[in-house]
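Heads up, the chain below is alone and in the form predicted on its own; it's given as C-alpha cells.
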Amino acid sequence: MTEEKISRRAAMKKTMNAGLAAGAVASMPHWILPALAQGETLVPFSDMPEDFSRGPASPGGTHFMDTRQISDFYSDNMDFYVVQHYGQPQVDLNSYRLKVTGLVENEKEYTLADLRAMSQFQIDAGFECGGNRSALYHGLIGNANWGGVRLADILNDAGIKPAGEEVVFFGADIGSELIRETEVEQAFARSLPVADAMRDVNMLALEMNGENLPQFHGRPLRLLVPGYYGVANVKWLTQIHVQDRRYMGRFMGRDYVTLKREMIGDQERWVENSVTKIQLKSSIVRVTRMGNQHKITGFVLNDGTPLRNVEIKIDNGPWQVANLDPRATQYSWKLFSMDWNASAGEHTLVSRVTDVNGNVQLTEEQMPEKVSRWENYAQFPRTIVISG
C-alpha cells in the first residue's frame, strides 16, 4: 500500500471518528462520500478548457489541488497546495532548534523533543494562498487536522516585556533579495501584533492529518494562523522574535501586499495592506450527473466568522439555500452542496455567502478597484452547459 493510501485511509478514519458512525454513511450528503461515484460524472464548466489539469506535488515546485476532485474533508498531505518562495530547505532534525528572542524576559531554545514534551492540542483548519483565483479553479487551497503546541505557551514561557509590539516568525528558507540596488540575504518571515500572536488557536504545527509534518509544508515545524490566508503560516520555523516596532520584510512591508481604491473619511485615496485575515468567499467548484440529477458542490473560507448561509443562484433566478456539511468547524473550509433539475442549455451558476453579522460576498463591481493580485474573493460566476 502506498504512502498516499495510508494518508487518505488515516484521514477518512479519522473524519468518521469525528462523530459520523459507520451506520451513517448512507445517510450522508451525497458530496461527502468520494467525488464521483458510481455512475457519476464530472460535467465541465464552459468558461473553462478541457484540458485543465496540473501534476503532482514536486520537490520545490508550486502545486494547486483540483478542486473539481475534492473528495474527502480533509485533503490529503501530498493534494494541499503547496507555495513557496525560497525553496524547500531540508532542516536537520538532529540539530534543530527554534529560537525565542528579543524583547522577552528570557530567551529559549526548544529542541523537537521540548516541544513534542508540552501539552498539545489539535485543531481543524483551512486556507487558500492570497493569490488564489479562478484561473486554476481555486485550487491554492487545502484543508487539514493539525497537531501542535500552543503558540501562546511559548510566548508566555520565554514572558514578553511590555515594550513588545509585535512578533515575528523567521523560516528556514533563505532568499537573495535585490533592495535599493544592494544584494541582501533575507530568510522568508511574517508577523504578528502581539496581541493577535497570543490568541488560543494559533499553533506551532508538528503534524498535519495525523501525520510528521511532510517537507513540502514545513518539517519540522510550522505556524499556523487559523482565519488567515496561507503566507501567514510560516513554514520551517527556526525563531520567534519580539520587538517594539511593525516588522517590514519584503512579505510584510513589499510583497503580499494589496493596493485598493477606497473611501478614507470623505477621501478617495489608494490604501495599501498586508494580507492577513482570510476574506469572506466561497466558490462553486463542481457539477456533477447522476442520471438525470445534477449536483452543485464548493466550498467557503474565511476567518473564523460564524456563517449565516450558503446561496447558489442559476442564471436569472432567486437565490436557493445550499446545504452545508455539518463537519465544518470554525477554521475549517466548509463544504456545501444542491441538489438541481436541471434543463439543457447553457446556464450560468454562482454562489454566495452571509455570515452572522450580515456581511455578504461581495460581487465583482461592489469590489473596491485595486491594481494587486492578492485576495480574489469576490462572487465567482461559472458557465455550463447541460445536454438534453
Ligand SMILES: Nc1nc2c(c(=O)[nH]1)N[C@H]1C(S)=C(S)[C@@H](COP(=O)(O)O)O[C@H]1N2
Second form
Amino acid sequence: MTEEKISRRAAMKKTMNAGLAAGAVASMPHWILPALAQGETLVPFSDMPEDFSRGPASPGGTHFMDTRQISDFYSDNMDFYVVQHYGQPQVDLNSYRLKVTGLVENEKEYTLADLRAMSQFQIDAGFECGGNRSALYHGLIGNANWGGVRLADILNDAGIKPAGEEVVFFGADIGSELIRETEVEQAFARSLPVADAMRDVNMLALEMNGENLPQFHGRPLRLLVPGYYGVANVKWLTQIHVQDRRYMGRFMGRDYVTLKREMIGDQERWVENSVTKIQLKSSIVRVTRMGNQHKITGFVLNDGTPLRNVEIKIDNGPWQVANLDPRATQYSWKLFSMDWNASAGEHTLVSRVTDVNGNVQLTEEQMPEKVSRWENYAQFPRTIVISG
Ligand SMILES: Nc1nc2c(c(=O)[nH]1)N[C@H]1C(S)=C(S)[C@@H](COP(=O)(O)O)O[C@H]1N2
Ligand SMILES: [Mo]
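Can you now output the form predicted in complex with the named molecule? The one shown was the form predicted on its own.
Full complex below, order starting with the chain above.
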C-alpha cells in the first residue's frame, strides 16, 4: 500500500474507534464494537430479538449487519453485508485478466497491474440488497469508501462502436440454471445501457475502505454503480461485453424483477421492472441513552437525488426534522439523528425522508401493490420501551 492509502485507512479506523479506550478496542472483536460514548448505552427495541447479532461475515455465506450497531459512517469490511447467488469464486490473481469484448474498436485484456497503473479515483457509496427487508431490520446494507478505475476510461480505451447499445458485466461465478427444462451453466451477469455505463461515477473497484477488495466483496475487481441496488455491483468481474441489444440473464430478466401495479398514463397496469436505482428510503435503526437523554439514529439510501429533509415522528406527535450527518456525500448512505426527551413507557418511532423533488417516503399502506419481494422502501415504524 502507498503511504497515502495507509494514512487513509488509519484515519478511518480512528473515526471508527472514536470514544473508546484503546484497551477496550483491542480486547473486543471488532464486529461488536459498540462505539458508544462514555456512559452511553444502547436501548433495545421491543420489536427485535436481543440476540439478533450474527457476528462477522464468514466464508461462503450471506451476512447482514445488526443495524442497531450502525454508528460509523464507514462500515467495517467484515461487517458490510454479503450476498451472492453462486458462491464465492477464488480468482487467481496472477492469471487474472479483465476482458473487454464485443462491439468495440479494440478488444482489450487488462492484468491487475494494468488496472492499478491507470488513473484511480475514490468514491463513498452505500447500497443495499434489493431484497433488504424489515424482517432483517434492513441489515443487508453497508457504506464504504471505494477506490479504483473509472469504467468510462476502460470503455473509451476499447472504443464503443456506434452499434453498441448495452454493456454486459460477467462475474467469475457460475451457476446451473434450469431454463425451459434445459440445464445451462450461466455466469452471474448484469448489464447497463451504454449511456448509463458511461456515467463518470461508475467504478471498477479494486479497493474497499483503503484495503484491497476483500474476497467476500468480489476480489480482485467489482463493478460499482453508485445509486443502484447491490445487484448491479457485479463482484469477481472478469468480462465486459458490448452488444447491440438488451441483455436478459436471470438477474436482469427473471430474478430481481419487481412486479407491481401502477398507473401507466391513465391506465392501471401490472408491470415488471428490473431492480436498478435505489428507491428513496429511510429507517430508524438505533436508540442510545446517556443519562436521561435519548438519541435516535437512522439511515437514508436513495439514487443520489439530493434530499430536502428527514423527519421523525414519535407516537402521535408532529413530524420533527432530524439532523443529517455532514459526512454524507451524494451516493453514500446518509445517517441522521435526533435528540429525544423520552418519557417512560412504550413508544412508536418512525422516520420519513423527502427529496428535493418533493417525493416523500410512503407508508406501507400507501405503497403500490407489489407481489415480488424486491425493493422494500416503505416507512418502518419501530417500537421501544423506555424505563423510568
Ligand atoms: N459475481 C456476482 N456479483 C454479485 C452477486 C453475485 O451473486 N455474483 N450478487 C449481487 C447482489 S444480489 C448483491 S446484493 C451484491 C452484494 O454485494 P456485497 O456482498 O459486496 O455486499 O452483490 C451483487 N454482485
Ligand atoms: Mo442482492
